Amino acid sequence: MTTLENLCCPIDSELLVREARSLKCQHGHTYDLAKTGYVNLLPVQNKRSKDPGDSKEMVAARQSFLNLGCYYPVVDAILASWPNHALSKDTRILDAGCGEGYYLDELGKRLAFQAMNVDRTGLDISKWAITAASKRDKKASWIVGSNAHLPVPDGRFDAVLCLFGFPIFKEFSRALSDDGLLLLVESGPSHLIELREILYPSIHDYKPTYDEGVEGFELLSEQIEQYTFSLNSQADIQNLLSMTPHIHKASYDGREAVKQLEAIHLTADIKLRWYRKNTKENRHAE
């Protein structure tokens, strides 16, 4: 159920109180709610850039792919992976770089289908992403925000979903409840492996991520989850495109050869991996 409860002022992390359609600190700092349900907790003094993160024009890309339902396995895995069954309906979940909406709708719907409407929050630095998932799904809580400061008290949530985003392990250490679980879903070696040999005249060797550990938290598991899927029209193919990383790096002639296809076939090649916090008392334990 959407509560935008539990929510701290970014100026002064003073805890934040619903009054109508507005959420308010003691100090009076004021935050409307949006028509479509949301709340912008990005001040000025936070943001890089006067419109930070994904444009509108990239959002709808974004929307318009992950609504052909190629990466829903990833749903799949995400719920199939969760550990120790640790998933109940008294879960409080938050998607950091939530994008669209897209993931946390679908987990939604998932585990509504079980008969567990958990506390969902959605976070992105992009309004326009925002205000998509917020119109996507109106039972979740969606904040316009960073991952770098989090406007939420210590210990909001029980689990937080980073899925090809930006970690900052220190504020979802702080998020996060004793013992929280944390989820980094990113891509490996061979995703879209197919599409960025036209884009690229040669392949970088994979550098994995975090192959070090993290710290201030306990790996628990890592799997990786390998499909194929096929696109077939160059409208998608654009899509795809344009909410990747590729769609900057690429040179002129790469992009130019993927707008002469009308078909592909992809590789999705996801790496999930669930961490554990490390709190004092599970560090003496073991």
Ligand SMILES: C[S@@+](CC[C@H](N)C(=O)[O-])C[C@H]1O[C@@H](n2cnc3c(N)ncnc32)[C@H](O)[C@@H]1O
Contents of the next structure:
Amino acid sequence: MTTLENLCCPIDSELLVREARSLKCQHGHTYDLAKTGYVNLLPVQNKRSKDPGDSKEMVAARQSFLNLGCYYPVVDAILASWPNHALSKDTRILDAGCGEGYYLDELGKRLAFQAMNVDRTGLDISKWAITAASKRDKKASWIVGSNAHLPVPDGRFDAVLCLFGFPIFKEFSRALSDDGLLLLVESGPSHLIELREILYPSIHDYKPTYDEGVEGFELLSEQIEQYTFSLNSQADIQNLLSMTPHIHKASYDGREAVKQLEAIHLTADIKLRWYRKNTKENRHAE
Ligand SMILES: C[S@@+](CC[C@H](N)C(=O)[O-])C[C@H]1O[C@@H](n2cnc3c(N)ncnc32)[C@H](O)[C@@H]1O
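Let's compare: the form predicted on its own is above, so bring in the form predicted together with the ligand.
Let us now look at the entire complex, which starts with that chain.
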């Protein structure tokens, strides 16, 4: 599988055909590949702001933090929890809101080690994130686009991963094949609690998400991945803070207190939920 195959024009949904360093639909809409090999399929009319998604600084901070390997156990957990061990060399994976590509890249490396060069696509609304991702991993397809209008035909993927992202379930369902899988990864109640206790005068109660289920999907499994890790420099602590919503939510005093830290021991508390797309067939089989 070469990259950037089986994608759709974001304007008229026609299939895009590769011509040298462009993708073109039958109505002549043309999308040039960037130098680093990604394609921007986010038309201006679908943008809510001039520079949507994570900023250049947030992307750089996330990249520096993730490269420390503190969230590598999440990669292990994704692979270990894959339903029915159904991941094969033919599985087509979308990382929806992939950020700077850490997880998709690491998954690709782990699968290549098992001689599985799977079709991997990463999509994010931030051009900064996709630029970084396309430099990091040359074997995946990288797209600037929105989860709200995935520029792909129906049934394009066998698994959609949404890691700390913004799920649009209807669109994920459309882009999934029958029996396709969806993984939601979110933070749990104790995630980074030690940092939050410094940032905030009191900690709000945890509000579970999608407790009532997710329309169009059946929950297959739910697991909590909990472990601890340490950061041993102010720069690493600031990188972590910059990639969380707390950078905007916390008070000035809270952020100043964090600036005094030289090290911190932290809890990672991460929830992984796997869902299967509901189709008529699998609904009747039960
Ligand atoms: C918290 S970050 C998580 C990034 C990555 N999944 C990770 O865990 O490292 C959320 C990402 O979602 C992207 N994003 C926000 N709105 C989006 C949308 N509508 N469609 C696709 N990506 C979106 C942001 O640009 C950002 O990269």
